[in-house]
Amino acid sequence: MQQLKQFWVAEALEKDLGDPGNPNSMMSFKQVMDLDEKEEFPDEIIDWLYNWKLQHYYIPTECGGEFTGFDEFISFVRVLSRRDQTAGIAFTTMFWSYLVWMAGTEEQKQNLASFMKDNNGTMCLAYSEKAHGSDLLGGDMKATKVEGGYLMTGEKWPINRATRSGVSFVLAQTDPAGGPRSLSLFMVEKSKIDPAKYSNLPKILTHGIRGSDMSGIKFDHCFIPDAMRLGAEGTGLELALKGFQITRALCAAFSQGAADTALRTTLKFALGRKLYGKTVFDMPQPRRTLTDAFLDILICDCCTYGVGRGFSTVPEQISAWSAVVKYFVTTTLETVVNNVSVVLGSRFYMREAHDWGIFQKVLRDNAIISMFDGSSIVNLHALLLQLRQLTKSRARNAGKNLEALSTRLSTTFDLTQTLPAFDGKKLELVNRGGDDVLQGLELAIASLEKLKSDSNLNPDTLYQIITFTEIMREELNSLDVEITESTFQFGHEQEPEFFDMARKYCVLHAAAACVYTWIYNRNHLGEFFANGEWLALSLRRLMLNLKPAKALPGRIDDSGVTQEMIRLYNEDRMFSIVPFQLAKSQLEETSTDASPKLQLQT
């Protein structure tokens, strides 16, 4: 397999990290549940990630660092992931610097780049009031305008990193009669504003990432300097939701990392554990949910590494794009966690007899991300917003610019191709010209059909793929159909049939991108990931969401598709469309009998 670029960072990351098995290394599992146990913050983990220069990675190289392009970032997110949730959404709240990146004067960004690099400083993002939730454009904090700057009085709640952060972006009113305008969003450096005008509150006990540092920040009359206001006044709302495109599908990392430990350290337990007679793994029923969690993990890679690389190449769709991922990518892993859980038995509601319980930590762990920066109901309703407009533009667009089209998609999902600049002003709000990934579809299908000559492919293994892209763009005419003819109106009070129209949307959306990254790949991502075994059960498996069991073709024989599971396992590879190489395995821990070089039993 080619050696891909975006790839190195969270190889280099991993090796120098070490063994989470080894109790001595970095984030060891050991040491990340010490500190679980503890609830307290990683404080040693995330020095050592400074250090390392990690945050240089989280600025783009215009600005002075070494960012190039959010598939290099979603690699070593899940790096950090699959040892701790905890140290990995604390060192990423520096994410939220794009607000910055995206809209932020010249002086601002050298400020805050220098802030990152120099000081290893982090922030947050005070959005949200213990009153408000997720209504932004309902909530109290007034920023009042005075001559150089504001005063601002308000309390946001409940905020990640609040209290450690030097820097919070903080969203006010400015303009209580301005509507949609009336928010403004704020980059206040704690450092620069008098400290008696604000202060921080207590720690959140947490049912998961328990020690993160979960509070809260007020504000009584603080002068905020206008040189601090991120934007023209007035756009605060704007920027929020654009920003929220980003970190919302960037949320799936966290996910992806959490659920390779779930599969591993479940395979360890399956393959070591002895009953009746034979090994957990041997029997038919725990093989096939392990397989399937595989499968999953190789469908939400596509529609991650998709995503990220169309920031790139398509920031005008990442409003649909983004919302998608974060609905589908992390449900769809919240429940592989629990299905594999089901075949450590009571072990995973232990807290020290497998692993040092880190399946335990990672189930409660795991669970907040599908709510993060807006939960799943929040981005299918800003997803369901946009599904008349994007059946319009499917209807409009059908079989015109399609050189154009296929060049995009190409360049989105060809993990060898370099991509252009990210350019955060070209995010739009809503999507007005369509998704690519499902207006393609006719393009896909006839570049599956072109592949029947080649004689390297399993004929039935084609067949199928092609049959269930079929079925994929049968169902996407049936629900553009459905879409036209709803009574849809927009507003919050949404009838639950809208959301089940965007669920099958986003369905569709993932298949069709297993599609094109394994069209455009096949080349140079080695023998298992050509043959297309793994696409065409991945493409049941979603499917089974749209139709009955009956109406598919039948599964087909899925022990490559196991064996290659086992040979990433044993290889210390991450589970995933791109294994790239993990620390090596060094020491076992004393309570379990598994081997990592268990070869598969069938």
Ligand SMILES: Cc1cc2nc3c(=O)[nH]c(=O)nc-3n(C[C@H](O)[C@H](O)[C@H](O)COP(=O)(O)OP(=O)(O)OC[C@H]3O[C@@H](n4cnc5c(N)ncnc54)[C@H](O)[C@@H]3O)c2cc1C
Second form
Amino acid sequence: MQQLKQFWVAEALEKDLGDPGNPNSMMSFKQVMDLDEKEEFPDEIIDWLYNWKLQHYYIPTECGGEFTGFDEFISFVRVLSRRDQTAGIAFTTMFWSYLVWMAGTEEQKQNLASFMKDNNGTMCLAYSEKAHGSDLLGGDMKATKVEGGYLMTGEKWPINRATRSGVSFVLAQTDPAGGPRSLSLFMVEKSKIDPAKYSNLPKILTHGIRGSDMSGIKFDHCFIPDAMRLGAEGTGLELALKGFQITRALCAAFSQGAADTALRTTLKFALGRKLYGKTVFDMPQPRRTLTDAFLDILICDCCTYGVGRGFSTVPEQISAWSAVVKYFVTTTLETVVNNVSVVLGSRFYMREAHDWGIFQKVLRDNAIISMFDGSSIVNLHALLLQLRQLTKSRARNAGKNLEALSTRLSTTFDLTQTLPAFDGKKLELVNRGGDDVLQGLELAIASLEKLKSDSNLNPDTLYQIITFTEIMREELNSLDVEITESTFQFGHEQEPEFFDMARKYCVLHAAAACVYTWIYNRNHLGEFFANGEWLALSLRRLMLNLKPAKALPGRIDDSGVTQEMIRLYNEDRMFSIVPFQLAKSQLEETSTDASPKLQLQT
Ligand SMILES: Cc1cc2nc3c(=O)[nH]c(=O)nc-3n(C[C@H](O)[C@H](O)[C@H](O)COP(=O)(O)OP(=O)(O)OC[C@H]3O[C@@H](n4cnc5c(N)ncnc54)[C@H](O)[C@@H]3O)c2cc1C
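Could you drop in the structure for the form predicted together with this ligand? We only have the form predicted on its own so far.
Every component of the complex follows; first up is the chain already shown.
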């Protein structure tokens, strides 16, 4: 794993932030809980991150930064979010800079890069309006053309970092009769506009991420020079939707960080808490809940790193992949947090007990991830609009260009392969070329069949992996028929059944991502990863979404997976297919939490 450079930044950041269980560390659980109680913006943490120069990793190398790939980005955002989603999200509003890296002029790119690097600058995304929510085209914000620029009038709300940001990306109507081309996007640099013509709205009190700068921004005939428009007039909606493809996919990293802490802190409790003469962990039911949570995290890992790398290999397919990941990963990990809360018992609801009460904060903070940047429903809607086209492409491409497909899949999923540079101009609004992940199922089955001669593999495990992959293929075929026979029409008033089809599609895409991740990384991610038990168990979990338990092969022994989870916990490693090193834990919080190091020898 040493050679997987994309995890080095995350490891270095972890080391420098130190053990979150030590109250004296930066971003310790104690510190972030104190801030949360006071609903205070995490200024000290944000300054620390700027001094660490993390902002450089949000700027592509060609624009003078250090960003090289989304898989690296995902891993360090997980590091932030496992400690504190409030600070993680606040710092990461910088990922909206991608709008400029994608569509800005050279001057705009240089401006923004130097604003981020030299002035510790950040930005906010001002799309939503109180009266219009998800309906971007229905917004009231107007930018009326005048000599040399526009007069902007209207209000955006609720906007994260609207007040504490120097740049606002504002979507505004420039042509009331333009239909889908009625909107334009502006990179509003606050320092260069008249302060008397704009104002910020009061802080909004939220359920989670309480210390966030949640507010809004209001313009009143504010002059915005032409130079602050991003891309051509009328391309605002297109740009916004393409930008969402990036940010929505990357939102998964926030959830993965949160799920890690939810599992880690619950595990600590379960290993230390004694009942009936044994630990909670010794009881089969809680142990199963925790093991399943670990499996869900691994499943989501495969999807998240898959889309992260897919940006570089198949940007034209990301309109579908990002919607899948934003829906599937964030909702699955939300369920993980809820599931393990049961094991934590009453402590999940307490604001002080057990690890400074970090769990209840995770639960509250994490609930927003599936909501913002396009809710789960909005993402399923974005996906279902593409389902018919995806089905047609799958039929049209069946059995064709298999070599190219196989090369694309291996570059995407093999974590050791070098990725081509991401080119945002290659993103497409809708996926016309198909979805490699599901197109490649036949190839996956052929690769799995060849593994039958591999004497290192347990035949029963491989049998399960093959059987579940074949079930996936059958389910995909019947979903294709369902989609083809549907009376689907474009628009917003979709039948609930179409949302169910989109959900099924997400499950199949996630399952296939797990299979490729295993096939292409078996030789370099260690013994646990290679033996594939985690995969057989994960595929079964996924297929339970589509078929009753009785119709599936039985659950194999999961003790190896449980042991691996404990090993990662003991060694302070990320719960992940690439369990990179976390900061070493040093202090135990209270005497009631028995030392996990002792418990884990059993
Ligand atoms: C903490 C937080 C941070 C936020 N940060 C930002 C930010 O930085 N920038 C920003 O621009 N916005 C931000 N938002 C706003 C967020 O993106 C909006 O809340 C979101 O767009 C949904 O809008 P809405 O809540 O008004 O719901 P609405 O869009 O009004 O939706 C109402 C209902 O209609 C359903 N619905 C909507 N569309 C469809 C559809 N196509 N098919 C079926 N059902 C549908 C929804 O599921 C929901 O049930 C933030 C919100 C919060 C809470």
